[in-house]
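A lone chain, given as structure tokens: the form predicted on its own.
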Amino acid sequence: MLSDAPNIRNFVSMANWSDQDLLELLDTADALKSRKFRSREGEGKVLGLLFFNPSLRTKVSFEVAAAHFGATTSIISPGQGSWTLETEIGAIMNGNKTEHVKEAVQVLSRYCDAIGVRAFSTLKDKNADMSEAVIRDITQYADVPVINLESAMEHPCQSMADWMTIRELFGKNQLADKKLVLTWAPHPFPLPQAVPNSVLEMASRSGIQLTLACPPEMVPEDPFLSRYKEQCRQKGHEMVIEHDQQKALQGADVVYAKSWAAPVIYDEPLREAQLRKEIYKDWTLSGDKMKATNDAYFMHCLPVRRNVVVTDDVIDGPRARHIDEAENRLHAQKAILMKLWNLSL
């Protein structure tokens, strides 16, 4: 879990925000969406967006969110039109990195009113990934609010949009009797745990009944898993972990498909690839598998590998809600900016 700086409210981890805080953000997002809200209250403000990794929805939705308040954005992609950035503390910078992130972020804090940071897991250094080293250090260097645009282990902006979407589907106070299944899916490349972690964080705090469907080797590690289980218990449910995908899907009201790398990737990358691409390749979510559900809605964060993660008949079907999720990124992020910048509705 990432910690906020003493005198700055960041949006780097949902764990730093109470349930009540998050619900208030969601209510604000609902109001912004229903009113198609625009204002000029943010005029003159600048949102810096630091992308170490590619983006489509995150980049555009934050640019649009800022514009809807009259603010502007500055996109920084290290090594692509700006200096390459070193992130390792204590690094001897005699290689191809030009500037240290410590100076870069302090400078950006003088120019910008908030900084969004996207820095994926490398899936090579377990300690750095688990400790959220890059965004943790950036948050310490910054003198303005920092927003997590996806870090090694979390994607809180996506999970807020996901939470907003399931509230739209069932009603914000009608989740306790609904079942959400997060199902692992195969993928040609190893992906970080940030999105699945954030789906589990969101679901365990929303009050919905939560089932994690995945092969035994794909179960997230502690301290994350223990936190999700405890949060489910606090909402009156037990988190279910099921290694039989078809059994897990039975009676589901929402199915969220997502691939992530097995934790063994740090020590046994060849074994991880075998698990993901060969041994469990039949975990693709299909229309036949969805027949076991309670006519469930399909969700995914995007981008998605069609006919690898999910078949065309599911993602193109009438119960797919992945485009709604993508739209809700905009509204949820506008609510976050309003809170961090103390703007009024």
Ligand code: CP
Contents of the next structure:
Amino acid sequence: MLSDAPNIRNFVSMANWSDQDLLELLDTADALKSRKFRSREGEGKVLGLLFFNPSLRTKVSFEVAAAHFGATTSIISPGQGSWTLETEIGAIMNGNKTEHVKEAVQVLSRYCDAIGVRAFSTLKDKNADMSEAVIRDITQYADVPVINLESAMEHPCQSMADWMTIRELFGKNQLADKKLVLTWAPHPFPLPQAVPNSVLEMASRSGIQLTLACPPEMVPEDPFLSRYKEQCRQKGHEMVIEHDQQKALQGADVVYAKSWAAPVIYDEPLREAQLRKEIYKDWTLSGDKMKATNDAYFMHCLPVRRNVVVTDDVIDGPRARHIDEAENRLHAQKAILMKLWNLSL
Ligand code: CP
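Mind sharing the form predicted together with this ligand? What's above is the form predicted on its own.
Then the entire complex follows, led off by the chain already shown.
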């Protein structure tokens, strides 16, 4: 949960944006989508996109979003055509990192009108991850708006697309009667907490009834968990945490499947790997399991491992909405760019 520099509006954390701000962005995104909006008002502006990790949707949707305003993008992939970048403050740079983000981001600020940053957790340094050290430092070096393209603990652009999607499914004022289940899913590798956190943030802010279905060892830690519980309470619901997946799915209107690593990974990575192996198959989301739901929609941020996270019959079925979510990344991000660049609708 990052705070912005006083004089710059960033989009680095949902926590820095009020419900009212976010709802206005969603209304703008809806309008942009329905009008197939294009303008040239952003002509001459440049969006820098710094990717420490791979991407399909985030990269292309931001390139297209910028193009829809007449703006351009510059993609920086450290170590792949641009210098490798050190992120640690105080590092003795006698290894394979050529440049520090401190210089790189200050330089990019002189060229670009906003900078998007993707920097995943490495699941090695809990304090650095929990404090969002990498993107926090980058926002301090930048003197143009910074957009979080997925950091250690948050993926706020995904949150906005997901919120937009559930509003489309149920109506923007009809969420209180609906039940969203975020279910843990198997994966061969340990994955960061950013997307599940962002689903929980979005759901707890949206007013939908929220159930988290996961093995006991996978429950997210405080301060994140307490925040989601409190936000649900403020919307008039208790967040439910259920370790029996089949029970959790009962009556669900939307099921969001995602894998993440057990928090114990920072201290005992071998135990975490063993844990995921033991429960591996039990949590795959299947058509049989979905029969317990209220004919629920299926959601996933993508990329997804078929027949590991979710079976083909669900993801190829009539209630799957993962492609709509991916499309909505474009519209939600256009709304964010409009706000940060003060463009008109
Ligand atoms: N959901 C998402 O962020 O997709 P990419 O990793 O492909 O950008």
